[in-house]
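This document starts with one chain, in the form predicted alone, laid out as C-alpha cells.
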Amino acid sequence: MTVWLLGDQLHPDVAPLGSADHVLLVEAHAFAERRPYHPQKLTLVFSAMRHFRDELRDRGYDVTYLEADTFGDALDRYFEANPGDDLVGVQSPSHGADARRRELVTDRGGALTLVENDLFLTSRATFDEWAGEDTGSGTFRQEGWYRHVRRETGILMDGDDPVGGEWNYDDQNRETPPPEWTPPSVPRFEPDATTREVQAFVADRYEDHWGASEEFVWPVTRAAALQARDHFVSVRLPEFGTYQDAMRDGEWALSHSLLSAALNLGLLRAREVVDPVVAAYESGDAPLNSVEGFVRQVIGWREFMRHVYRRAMPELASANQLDQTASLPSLYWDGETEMRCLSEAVGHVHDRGYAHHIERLMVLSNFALLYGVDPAELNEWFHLGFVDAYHWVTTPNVVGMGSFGSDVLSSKPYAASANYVDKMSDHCGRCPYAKTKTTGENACPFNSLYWDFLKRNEETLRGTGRMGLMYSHVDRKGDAEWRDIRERADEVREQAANGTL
C-alpha cells in the first residue's frame, strides 16, 4: 500500500502509516513564490519533510521522495513510474486540499483513498455531534467545547468535576514578572548538514523573501521536537502560567512552550504534549494554573479552532463584518515605529518567525482591528510571516477573533487601549508615547484609535456581548472630547500610512 503523507503529517505512527509498505511526499516549490513566506517557516518546513524521509528510510520503509513546483509536476512523473497506482492519505484540516488532491490523483488515472487525522485529539464526528449539524446561529464558543473535550477525555478531571474544582485559571495567568525575574532558558538545535542545505536552497531560491534566516532554532526531527517538549515540562512549564499573558521588552520566548510549530508539523500529537504537562502537575512538579493553561490552550483552543474552521470555510476567509478596509501599514514590514510594543511584536515575528499569543492577539491584531486594516490583509501577514501558521490556524484566530471580521467564535472584538499593553508588560515604560493621554502630542495611539473604533463601529458593536461597560464610557464623552479623538485618531493613521508613526 503506498501512503502520500504531505509536510504537516510527519508522525511515525500517523495512520495509515502502520500498515503501509511504500511512502510517496511531495516537496513543492512554487507555492511558495505567491507570498514572501519567512525563510525559517520555509526552512522548517522542507527540512522537517527530508529528515522525516531519511528516517522512514532508516525504518525500512520504500520512499519515494519529489522535489518539484507542484503537487501536479510530482504527481506526473509519479504516476508515470507507477500507472494506475491506489493512495492513502491523511485528511488535511486546510479547506479544499483534499478535494483538489484527489482531483490531482484522478486526472492521473489514480485514487486516493483519506483517512481521518489521528494527529489531532478530537475527530470530526465528535465536534459535530457536540456542535449539531447545523447550529442555527452559525456561532461556536470555546468554553463549552473545552469542558466537554475535558470530561470526554478524562483530562484534568476528578470524577465528575474539573481538578481543583474550577474549569478554567486563567484570572491566574495574567501576572507581570518583576524585574529581577529572569526566563527560562529557551532550547536551541543546531542546524545540521541536511537543515544548512535546505537553508541554502531557500536563500537562492527565495531570495526576496520577508524575514531574517539566521538564528534558525526550531526542532525539525520528531527526537528534537522530544527534547523541546520535555525540556518545556521540566524547565519552563512552572512558571508558564502565572506568566503566560506578559511581554516584556527584549524578551521574544519569556516561558512559553514553543511547541506549536512541531505540533503543526506533526511531529507531535496533542495528546503526547498534554500527558506529559498532567502528570508534571500529578507528581507536584508544576502548579495548576500552569498546568491548565497549557493544556486550555492545546485540547481546547487549538482542537476548536481547527473545527470552527471547517465548519465556517469558505465564509470565514473573507469575512468582514465591521467593513474594514485599510491596507495593512508598512511597520508590519520593517518594523519602523516609535511605539514600543509594536516594533518589539514585529521584531520578534521578523527574527524568529514567531510571537506569542498575547503579542499576536493584543499588539499585532488589536492595533490592526482599530486602525481599520481588511481582516484578510492581516490574515496573509500571518500566514507568511509565523513559523507555525496555516491557514486552518490563522483564518479563525486573526479573521474571526482578532480581526471581529465575524462572531462566528467570539462574541465580542478584542479591542485595547494602552491600559491593557501597560499592564501586560514593561513597553511603555520605554515608549515615546504617553500610555496616559488620548489626544494631544505624543498621545499613545492606541487610546485615540480604540475610542475611534468605538464609535466607528457603535451601530454593529453596541449591545454585542460583554461591551455594555465599554459604551458607557463612550456615552460620558462629550462633543468637543469626541472632536479631540478623531483627530488624533486621523493623525495616528496617516502617520502609519506614511511610515512616520
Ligand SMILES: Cc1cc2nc3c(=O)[nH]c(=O)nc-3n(C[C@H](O)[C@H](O)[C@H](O)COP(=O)(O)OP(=O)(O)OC[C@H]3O[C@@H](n4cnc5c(N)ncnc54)[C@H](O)[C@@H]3O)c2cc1C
The other form holds:
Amino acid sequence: MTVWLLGDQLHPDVAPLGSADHVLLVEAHAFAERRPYHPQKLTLVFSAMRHFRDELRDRGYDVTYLEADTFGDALDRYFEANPGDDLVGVQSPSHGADARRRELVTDRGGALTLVENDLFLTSRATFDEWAGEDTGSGTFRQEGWYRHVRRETGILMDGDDPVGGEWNYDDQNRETPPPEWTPPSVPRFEPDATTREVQAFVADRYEDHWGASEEFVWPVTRAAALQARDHFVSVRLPEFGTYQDAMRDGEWALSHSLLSAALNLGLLRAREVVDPVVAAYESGDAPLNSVEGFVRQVIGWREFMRHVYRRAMPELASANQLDQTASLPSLYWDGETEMRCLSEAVGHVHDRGYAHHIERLMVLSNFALLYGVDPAELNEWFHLGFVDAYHWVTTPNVVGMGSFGSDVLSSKPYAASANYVDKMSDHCGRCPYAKTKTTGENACPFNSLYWDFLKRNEETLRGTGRMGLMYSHVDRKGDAEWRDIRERADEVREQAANGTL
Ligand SMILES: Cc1cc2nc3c(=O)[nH]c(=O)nc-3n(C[C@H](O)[C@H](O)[C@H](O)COP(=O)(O)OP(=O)(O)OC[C@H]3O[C@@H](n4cnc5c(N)ncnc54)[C@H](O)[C@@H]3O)c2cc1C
Ligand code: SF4
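With the form predicted alone already on screen, would you show the form predicted together with the ligand?
Below: every chain and molecule of the assembly, starting with the one above.
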C-alpha cells in the first residue's frame, strides 16, 4: 500500500503508516512563489520533509520523494511509473485540500482514500456532535467546547469535576515579570547539513521573500521536537501560566512553549504535548495555573479553531462584518515606526517568523483592527510571515478572533487602547508616544484609534455582548472631545499610511 503524506503530516505513527510499505512525499515549490513566505517557514517545511524521508528510509520504508513545481507535475511523474496506483492519505485541515488532491489523483487514473487525521486530539464527528450538525446559523464558543473535551477525555478531571475545582485559572495568569526576572533558556536546534542545503535552496529560489533567514532555531525532526517539548515541560512550563499574557521589551519568547511549528508540521501529536504537561502537575513539578492554561490552549483553542474553520469556510476567509477596507500600513513590512510595542512585535516576526500570542492578538492585530485593515489582507500577512502559519489556523485567528470579521467564534472584538499594552508590558516607558494621552501631540496612536473605532462601528458593536461598559464611556464624551479624537485618529492614519508614524 502506498501512503501519500503531506508536509504537515510528518509523524512516524500517523494513521495509515502502520500498514504501509511505500510512502510518497511531494516537495512542491511553486506555491511558495504566490506569497513572499518567510524564508524560515519554507526552510522549516522542506527541511522537516527531507529529514522525515530519511527517517522513514532508515526504518525500512520505500520512499518516493519528488521535488516538483506543483503536486500535479509530481503526480504526472508518479503515475507514469505506477499506473493506476491506489493511494491512501490523511485528511488535511485546510479547506478544499482533500477534494483538490482527490481530483489530481483521479485525473491521472489513480484513486485516493483519505483517513481521519489522528494528529489532532478530537475527531470531526466529536465536534459536530457537540456543536450540532446545523452549519447555517453557526456561532461557536470555545469555553463550552473546552469543558466538553475535558469531560470526554478525562484530561485534568477529578471524576466529574475539574482538577482543583475550577475550569480556568486565568485570574492567576495576568502577571508581568519583575525587572530582575530572567527569562528561561530557549532551546536551539542548530541547522545540520540537510537544513543548510535547504537554506541555500530557499535563499536562491525565493531571494526576495520577507524575513530574516539567519537565526534559524526551529526543530525539524521528531527527535528535536521531543527535545523541545521536554525542555518546555521541565524548564519553561512552571512560569508559562503566570506570564502567559505578558510582553517584555527585547524579549521574544518569555515562557511560551514555542511548540506550534512542530505541532502544526505533525512532528508532535496534540496528545504528546498535553500528557507530559499534565504529568508535570501530577508529580508536583508545575503549578495548576500553568498546566491548565497550556492544556486549554491546545485542547481548547487549537482544536476549536480547526473545527470552527472547517465549519465556517469558505465564507470565513472573506468575512468582513465591520466593512474594513484599509491596506496594511508599510510598518508591518519594514518595522519603521516609533511605536515601541509595534516595532518590537514586527521585529520578532521578521527575525524568526514568530511572535507570541499576546503580541499577535493585542498588538499586531489590535492595531490593524483599530486602523481599519481589511481582514483578508491582514490574514495574508500573518499567513506568509509566521513559521507556524497554515490557512486552517491563521484564518480563524486573524479573520475571526483578531479582526472580528465574523462573530463565528467571539461575541466582541479584541480591541484595546494603550492601557492594555501598558498593563501587560514595559514598552510604554520606552516609547516616545504618551500612553495616557488620546489627543494632541505625541498622543499614543492606539488611544484615538480605539475611540474612533468604537464610534465608527457603533451600529454593529453597541448591541453585541459585553460591549456595554465600553459604550458607557463612549456616551460620556462630548462633541468637542469627539472632534479632537477624530482629528488625531485621521492624523495617525495619515502618518501610518505614509510611513511616518
Ligand atoms: C492573530 C493571530 C494569529 C495566529 N496565527 C497562528 C498561526 O498561524 N499558527 C498557529 O499555530 N497559531 C496561531 N495563533 C495562535 C497562537 O498565537 C499561537 O499558536 C502561539 O502563539 C504559538 O506559540 P507557542 O507555541 O509558543 O504557544 P503557547 O503560548 O506556548 O501555546 C501552546 C500551544 O497552544 C496552541 N494555541 C494556543 N492558542 C491557539 C490559537 N488561538 N489557535 C491555535 N492554536 C493555539 C498552539 O499550538 C501553541 O503551540 C494566532 C493567534 C492570533 C491571535
Ligand atoms: S505608548 Fe502606545 S505606541 Fe507606545 S508602546 Fe505604549 S501602547 Fe505602544
